[in-house]
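The form predicted alone is given below as one chain in structure tokens.
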Amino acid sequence: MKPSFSIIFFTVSSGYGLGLAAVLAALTPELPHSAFLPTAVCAMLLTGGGLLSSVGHLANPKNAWRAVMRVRTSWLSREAVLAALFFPLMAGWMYYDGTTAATWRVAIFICALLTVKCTAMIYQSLKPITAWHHPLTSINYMLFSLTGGGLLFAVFTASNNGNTATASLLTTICALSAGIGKILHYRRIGAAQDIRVGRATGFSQAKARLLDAGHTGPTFLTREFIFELPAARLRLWRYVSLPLIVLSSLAGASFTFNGSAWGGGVCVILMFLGLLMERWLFFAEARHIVRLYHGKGPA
């Protein structure tokens, strides 16, 4: 699949924001009262920035409102509705200063995590892309979101001399779990994408092969669904992105546990860069089955 920066930035930025909102709702008593508003505003800005970026991916942005019209059948619509609900919930929580109100906290915690889940399900539900069509897709999205949110929460807490023990521990657990989950994803991705023409067409009586691609130049399908890079280059991105995410998260948790907000802040930026690389790879390595009908992939 062709990686699009607007979608990459959207999933990373909104994942950070929604993860921060979920952790903020769960660990509100751990955060000094003076840091509540800046943390909540940061969660809204990250989420809003990501959503605005996603609009840039639309061929016709003025039709974005149509994304909420198919809630019963579309994960994209469910994501749009939940994201739209997230902002008034956060605004209400901030307006009423409900830092300890259980109802607001539960509602925001559920809404934030469900929005991340819906984002992941947009990709996981796509059967033609076998690398994505697996529960690890949504598990990894959730874990990366909670890792980033936990680390940001720990930074805000440390900068206000709060107790960072719980947030640092949460960040460490989520970072290690996310690393293991991503390694499992990489292990299955090669075998899962070994799709051949015979399997794709369902014809099993003889060896099927493509005689002609049916076009002489690039088409919309070949531009959007076929993205080719050397395997060695893709492996290099794996070796850089995943260690960068996990190690920066663990280092950030260690810094904030010891009360260093600046060290944690630098690690937040490094993890953000690592997630941008990981998400680019998520798209670059995905192989849509339509490539077989255009002469790409094994026979």
Partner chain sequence: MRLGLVIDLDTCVGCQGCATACKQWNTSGTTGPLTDLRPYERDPEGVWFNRVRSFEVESSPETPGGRTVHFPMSCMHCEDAACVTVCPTGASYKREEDGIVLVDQDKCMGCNLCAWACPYGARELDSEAGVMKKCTLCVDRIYDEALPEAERQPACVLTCPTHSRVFGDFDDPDSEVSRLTRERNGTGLLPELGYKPVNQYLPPRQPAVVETKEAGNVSDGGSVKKWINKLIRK
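Now the other one: the form predicted in complex with the partner chain, given that the block above is the form predicted alone.
Only a single chain is listed, so you will not see partners or other molecules.
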């Protein structure tokens, strides 16, 4: 699949914002009260920035408001509705000054995590893209979101001399599980993407190969679905992005554990970069079945 920067930025930025909101809701009492407003505002800015960026992907943004119309079937619609719900919820919570009452916290925790889940399900639900069509997709999205949110939360806590123990521990656990989840994802997709040209055309008896695509230039389909890079290059991205994410979040957790907000902050940025690379790879590696009709893929 062709990676599109607006979608990559959207999933990473909103993932951070929503993860931060979820951790904030879960660990409200751990955060010094003075840091509540900046943390909440940061969560909303990251989420909102991501959503704005996602609009950049639309060919007809004036109809974007209609995206909430099909909640019953469409994951994108569900995501849009939950995201729309997230902002008034947060605003209400801020108005009541970060009350530790369970109702607000539970509502925001669920809303934030469900929104991330819906984002992931947009991809996971697509059967023609076998790399994505697996529960690991949403597990990865949620774990990365919680890792980023946990680390950011720890940074805010550390900068206000709060007790960062829980947040740093949470970040460590999430970072390690996210790393394992992603390795499982990488192990899986190699085998999962092996659909043959013959199967796609129904000629499974013998090898089939494309003779003529029926067009001489690129088309919408080739631009959107055929994105081929040498396997070695893709592997390099894996080796750079995943260690960068996991190591920077682990380092960040240990910085914040020792009360260093600065160290944690630098690690947040490094992790953000790592996640942008990882999301790029998420798209670049995924192969859509349509490519088989263009002669790409095993015969």
